[in-house]
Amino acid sequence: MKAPLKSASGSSKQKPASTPYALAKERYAALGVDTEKALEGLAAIPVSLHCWQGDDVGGFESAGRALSGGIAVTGNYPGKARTPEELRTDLEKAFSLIPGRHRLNLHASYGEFGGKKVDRDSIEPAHFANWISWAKAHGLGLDFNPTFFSHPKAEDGFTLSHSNRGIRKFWIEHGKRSREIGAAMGRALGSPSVTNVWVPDGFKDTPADRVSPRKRLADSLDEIFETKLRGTVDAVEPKLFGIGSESYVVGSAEFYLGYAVSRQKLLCLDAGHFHPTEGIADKISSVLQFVPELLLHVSRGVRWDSDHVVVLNDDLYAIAREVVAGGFLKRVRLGLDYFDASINRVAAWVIGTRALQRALLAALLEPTKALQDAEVAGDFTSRLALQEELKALPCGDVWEEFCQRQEVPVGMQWIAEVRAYEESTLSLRG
């Protein structure tokens, strides 16, 4: 992995008037931009990625268990990885290769469990120990999940909602451990983690009564986040449905947002959740009235919660700008979520988050103020024009500054070391 960071501006000498990026400052001075505070605003910013891309949400309870709760994942390209160190191996080489230092989102069937059969309600700090150990090696926070998914106890389509008081009781106390497990992951690192709840349960065709269930799951969360912890926060995750659950999701967005909003938990909301022509960058400015933070999670979904990575299109930068002319950096996390396993599993980490902060690099050129005081004085049509001018500005000409300052290769080159990485190691796992 890459030295830690220097600042944005501190790292590069003079640079001759000609250069792309000077001229790139000029253009963008002409409106009132500041590039230099925008690199250094920057890499101020952490992504959590998502550690499920490695190896297709596989996780290390146990060999070959299959997927189910709602999630899948399709390709089967080759050097996916088998083992914790070949996740780490393949994340510190991803981490390499992206601009910035940020954090590691893990599930809680990622632990280490040395061959021991260990069930989701007895999982324990010390079972995350190894990860815990390698974050602070390389200076990165971490994140964590409870698994509500692929389990005997949620074939059934229902976990902390379910009518077995006996099953339900074995998710809250995973919900429990888990908490415990996040919060002792951010005492140690020195920076909080979130740990965030997202359960499958609902019904595949119409439900004879809506009411229990959602019942049930307020009760239990209620039950999971009773005691106050120190080193972590809440997060709840909502979603429009999943497969297996088409007609009836019981965590919807209505009962996160009311749950969130009731309860001062920070509300997830994913890019993917929502109905398909339904963006969330609108969402952000309406839900952060009332809760204390969010967390984002950016995906991609292709005509359903498909989970594409993450590429830099309308949808992503229209969610960066919001969260940066909503001067929302310090209230909102940034999280992906996706799984691509038809392609490079490091690639698509690179991808996804360079792709991010490209968005959020454009959000911080915007020259704001000015376009909020047009919008003031009623000026739409000097709003318009400046919205229209900004697509052709050299905001590309700024991220590779960006992307040299921090020591990560420019524009095209990182995938060449990605493909000597595929050769070495990935081509060697069968």
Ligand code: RNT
Contents of the next structure:
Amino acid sequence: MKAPLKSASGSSKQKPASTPYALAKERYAALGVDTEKALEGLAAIPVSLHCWQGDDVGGFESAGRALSGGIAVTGNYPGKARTPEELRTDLEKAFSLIPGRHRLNLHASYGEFGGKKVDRDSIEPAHFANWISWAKAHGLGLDFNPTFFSHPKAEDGFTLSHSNRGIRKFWIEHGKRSREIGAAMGRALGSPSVTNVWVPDGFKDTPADRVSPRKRLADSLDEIFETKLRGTVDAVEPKLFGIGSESYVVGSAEFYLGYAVSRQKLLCLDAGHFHPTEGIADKISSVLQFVPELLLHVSRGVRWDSDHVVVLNDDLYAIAREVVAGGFLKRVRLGLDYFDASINRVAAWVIGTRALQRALLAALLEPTKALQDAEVAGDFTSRLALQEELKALPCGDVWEEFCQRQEVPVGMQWIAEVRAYEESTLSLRG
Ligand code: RNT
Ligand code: ZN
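Next up, the form predicted in complex with L-rhamnitol, please; the one we just looked at was the form predicted on its own.
Whole complex next, starting from this chain.
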């Protein structure tokens, strides 16, 4: 399909018979690690790409409102998708540059309403029929999110925990309909979707009553989740603060941890939703003692919950390591969540997804047994020495092999394809 770029690491001093991958394979084998198994394992891990990176969290409702809910997109890089067709074309380009089989994560505001005003409490699976048939045609799974922001009934910062019963009812209906849509997607595609609830509810300044909104949020969620549905699983997403909800967020970490444990729902951990230096890696094995599954919103907060494009940093390595070494690949669903309009949006998807996959590969290449044996024996010296040794092993050569086998561009080759797409397609958008 795509012409693979010759690996830059194949220097002239190497024996011609030894490809960089063959050498890497030997290095890892010496530590008891089977690179072939790692490659197979990586191919089996789907990542849910977030539709909202493609159009700055805009969506396709006829009203087309400004982004609200305390999240923000900065930048005005040309070429953002303006229609569902454009967004799908962009996604196809991104998926063609990402190795493996994946999923798409849709927000309710990305329905296709045929120019009509369909309010959030009236959305139906039919509004997502095109997305479903497109996903089927491309072998993608779908995930879903009710949209509790960018709407007049969310403008004062409250939705499911609103003090007004009518407004609460409106959003509860939206939540119920969203679950139905998620379930329809899951059933149509033969792969259960996650329907993830995140609400922006909170106060800019010190509240006089921290209790009542939380009670109302719990009650509203219980109403939304009342009916058992086949085809979707429910997740709830806590947050520390948002822009304009700096002093109090109703759905805090403790609130949703308690909620998810008591209702046996999925907890969604977004990497940007905690104190700036607090990572989510260590939470994985804690929370999975008590909830059935986790949803991860892999993101990168810079100083605040800024939703920067995911890159291969220590936090990302640690997250992937805990998922893999903990044996949690079947209980952790991986999704991305960031929005950057200052760079090419297709490239943003590709960079973030490939970074997550590379972190997962590094985790799959870890000699976990050797590390754990050293630990059990009390030999923390060897544990630390080996952990350090692993950092400079030729993981990148195994990654390039993976890209080649999956028939996607190797190395920097993919950026040329994004540039060509920019010229042929994105630059034509007004
Ligand atoms: C917001 C949450 C949420 C959103 C998306 C658009 O802070 O992270 O997941 O980013 O629903
Ligand atoms: Zn998130």
